[in-house]
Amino acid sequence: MSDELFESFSGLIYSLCGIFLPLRKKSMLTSRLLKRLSALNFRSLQEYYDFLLSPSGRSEEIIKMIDLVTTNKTDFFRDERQFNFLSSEVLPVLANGKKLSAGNRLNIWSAGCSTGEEPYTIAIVLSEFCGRNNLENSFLITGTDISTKVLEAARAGVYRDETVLTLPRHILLKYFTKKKISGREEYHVSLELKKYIKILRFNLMENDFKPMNNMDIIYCRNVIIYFDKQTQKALFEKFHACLKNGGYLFIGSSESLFNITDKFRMIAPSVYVKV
């Protein structure tokens, strides 16, 4: 792949998901792409990338062709810190204020869920802290993400064993359950949980976010270190609407509010309330 073409996939994919990839991603680029060259038998990127500026292309290939850039890396507890703080400091205010009550659904939003880990982490916690508490389950998680591939494992909530052996056992035998498959253990979200969840394909490049309003919590994490300053300063503006009063931003632990936007309120280590 020359610079120059380089240059015109980068250009396309910021377009299309905020996404900014720098010239030393060439090669990672290059070689996620010839698997659809080899797909679809086309002789060369450059063919490529012109049926992708076709109007076959951009209703069917561009989506195949983001699920490859994307990268998806997540587990059940990803830097458990937070989670715990969600348990023990953001729950009891909101259970104190009524928001988490029979009458009072709780909204959150995990923008960026991937293969689900993260939302159905967060259900597990609320179903724990609801349990310790005698409230009644009163939340909803809708779970986010631009690519079809790890939305349809997310709506599965179906994961080998090595992906859920780290959890605690109660955990584990709570709200999975564990069958045989083709002599492969997999290990099955149960329906009592997924009930909570909600799983859309969405696009944090969307200029509508009137879908996502009245959240009380946003989880999105290790996504905005893909996005570059111009972009992380609009989507963190649109959180800004989408939160209702004092609710909460989650991002990841390597990530920083810092010079994009004075609107939150850092509470604990990459946790914030909106202000």
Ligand SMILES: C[S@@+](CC[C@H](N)C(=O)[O-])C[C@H]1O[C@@H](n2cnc3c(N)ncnc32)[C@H](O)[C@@H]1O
Contents of the next structure:
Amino acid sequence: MSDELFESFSGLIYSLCGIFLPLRKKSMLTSRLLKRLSALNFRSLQEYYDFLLSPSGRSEEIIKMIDLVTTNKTDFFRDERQFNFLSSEVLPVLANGKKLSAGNRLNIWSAGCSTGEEPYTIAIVLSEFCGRNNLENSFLITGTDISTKVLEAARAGVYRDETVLTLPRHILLKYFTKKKISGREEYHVSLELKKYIKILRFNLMENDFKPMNNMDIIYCRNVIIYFDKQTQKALFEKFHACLKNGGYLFIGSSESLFNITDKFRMIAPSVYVKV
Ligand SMILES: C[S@@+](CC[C@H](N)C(=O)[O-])C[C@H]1O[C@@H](n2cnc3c(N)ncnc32)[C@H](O)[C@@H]1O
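If the structure you just shared is the form predicted alone, then what does the corresponding form predicted in complex with this ligand look like?
Every chain and every other molecule in the complex is listed next, the one we just looked at coming first.
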């Protein structure tokens, strides 16, 4: 693809989902887009680009293109230290303040939840905490992403054995059902756990974040690395508005709020409180 065509694609992707692609990502983008080219029988990426801008391209193909350009890597208990911190430091404070109690539902948002490992991990940690402390499971975790493909997987909550391999055995037995489908073992998240999870499509570039208001905790991990500074600044303004006073924000371990916003106070590596 020519540098000029790359600029057109990257400009379109940036305007749709905030993902910033510098020129060095050209071969990565080309190889991802070529998959659609052969599926649709187009002869060139220029033809594919023109189709994306056409009325039928705009209505359906754009969604498929976004599926291809997003990077969806995730894991259960990714960066385990953060989940230990949630369980040992954050949840006791919220439970003492009656924010996690029978009369009060705790609202948690996993923004950029990919295939669901993150919201299910949060649900497991909360459920274990409530069990240990004789509390009712009074929480709702909303997992959102822009990619429809990963959202389907998150809703299904079905994982291969290599994905759940790292989970402690007692957790696997308690929260998953093993099924053998055409000779292959699959782990299905229990319906009991799924009750506490809602999966929605939500673009973090939306202007209106009102549907996500009143959050006690926001997880947005390994998402802002794909955004430029200007987009990150705007996003944290909106996260700040969505969080209740004293609400918590978890970001990825390689990410930082330095020079982005001073509206959050760091209380542990990659963990912040709204000020
Ligand atoms: C690398 S995954 C991170 C998954 C999970 N949070 C974790 O840390 O394991 C990044 C996710 O962000 C999503 N994403 C990227 N841009 C987005 C946007 N504008 N709105 C919503 N989700 C977006 C991608 O589709 C992808 O699933």
